[in-house]
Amino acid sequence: MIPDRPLRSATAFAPASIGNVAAGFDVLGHAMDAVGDLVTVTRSVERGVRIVSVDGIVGDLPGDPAANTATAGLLRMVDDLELSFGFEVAIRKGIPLGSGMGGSASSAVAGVVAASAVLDVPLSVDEQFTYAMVGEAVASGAMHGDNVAPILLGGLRLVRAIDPPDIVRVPVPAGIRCVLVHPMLRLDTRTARAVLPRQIPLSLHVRQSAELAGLVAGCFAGDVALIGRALADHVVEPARAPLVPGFHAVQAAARGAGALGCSLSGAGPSLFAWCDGDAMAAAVRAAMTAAFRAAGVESEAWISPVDCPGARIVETISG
């Protein structure tokens, strides 16, 4: 709940996501409710956006407002409502850059969300995510939402289309857990899309259909069995796993401790695997590190429940 205004300052914070879910490039993501960005927007009297200050765990973001995700859509903002005033804008990063941990839409949607909130109206949910898809743009190069999305607004979320925006809730099974490791690697979003195949054979857009309809359905029934069973990614993993210093070590041991499915994390390298209970949550993760790590890669892990909240407002100063 946002205080009464005006705000003068507002500090939002954007928890990580999971892009893709296997079968749903582009369409489909879910929120992690483990690690995220924080972004404190303020308003100033100067017309534009400045960033003031970076820091966290990466503090090498460019300084440039049109080139960093957090405010992109702030300077889209300023023009399209023709704001009398601007925004002065400090970044604490959380998520690691190149992780596939949807850093870039986190700090895009932290800007937006913040930014909404000293407004004298703040945005409607449609406009929030327009605005952060420009930031998320920056990085990735292409406008998909399957981050933005569930990062702004929390759980799992399809993104039917983004103009304008028609994103379907999907529900998941209260005990269903996601477990997400990240190595200790970087590969930037751009160069995981530049490897991908830009025709594949009718068959398996087919069966990759198949799939994430599966998934959806799965979820929607609350049918854990047919989620495992259509947890699967034969278009997309194929070509971005050899990325991955032991992607397939890991993948394995991530269903041999239970796991319903296992696969990259939007881009990579992350690994996700979607797990039935706390219990088989901890298994798995204990297995996916022990594997990175007998590749001769270290590794950090996290455990979220697969509907969990998005972006929320988490300190605010009246003007």
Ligand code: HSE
Given for the second form:
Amino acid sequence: MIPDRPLRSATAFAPASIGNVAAGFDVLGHAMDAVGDLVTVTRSVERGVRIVSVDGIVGDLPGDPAANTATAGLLRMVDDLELSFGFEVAIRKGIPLGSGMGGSASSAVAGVVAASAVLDVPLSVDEQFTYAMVGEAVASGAMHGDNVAPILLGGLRLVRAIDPPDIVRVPVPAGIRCVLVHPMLRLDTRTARAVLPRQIPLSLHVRQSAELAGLVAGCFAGDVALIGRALADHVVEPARAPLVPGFHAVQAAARGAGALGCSLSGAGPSLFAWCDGDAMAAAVRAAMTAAFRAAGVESEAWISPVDCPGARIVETISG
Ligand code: HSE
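Got the form predicted on its own; could you also share the form predicted in complex with this ligand?
Zooming out: every chain and molecule, the one shown earlier first.
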């Protein structure tokens, strides 16, 4: 509940996310509520955008607002709306950099949601998505909304188009849990995109399309068995798997413990696994972290319902 405007300051929490969700490269993603970033935006008399602090688990983010994912969209907003005031921005990172957990998109969304809350008239959802995409593009070097959409809106989202935004909510059976395992390694999205094939055979496109359609159909139908059959990626995962030590062992461990499916989270190196229920999720989490350890890699892990909330205002200060 946001008090009467104008607010002087607002803090937004934005969750992590799982991009791609196997076959949905760049178009499908879901929120991961167990961890996230916080951004506080305060109205300032001086125009423009200033980063006043960066803390949490990461302290060395760019101080130039144009180069920082949390603020690049705000710069555009100040210009587009011809605002007579500016924004002071404090960033608290909860998501590791280069983890494949949507950390750049999370900061971008949290910044835009907090800034929208201190405007005289809040932005529409489409406007928030568009400004957050500006921030996300700073980090990944490409325009894809599979992190921004679910972080902003929650749950599993299909991004059919980004300009103008056409974002589809995909309902997920309530018992489905996501296990997210982050190996203590950093893999930048630009690096992980550079290894992708520029072209694929038509037969591979057909196979991948069938998996994506099967996954979405399984979600709409509440057909857990179909979801399990369709959680597979035949295009992107094979190209990126060599970048993650222990990938195949961890994936096999997840499947062996009963996971419906397991693949890279976003650009990696984190892996995610969908599970039917809490007990399976706990067993899969233990199996995946043990497999990473056996491969000589320490990891941290979270469990979240796939159908979880997106970004929200968690604190405000009235003007
Ligand atoms: N869809 C993007 C990729 C997500 O796989 O490169 C990056 O987090």
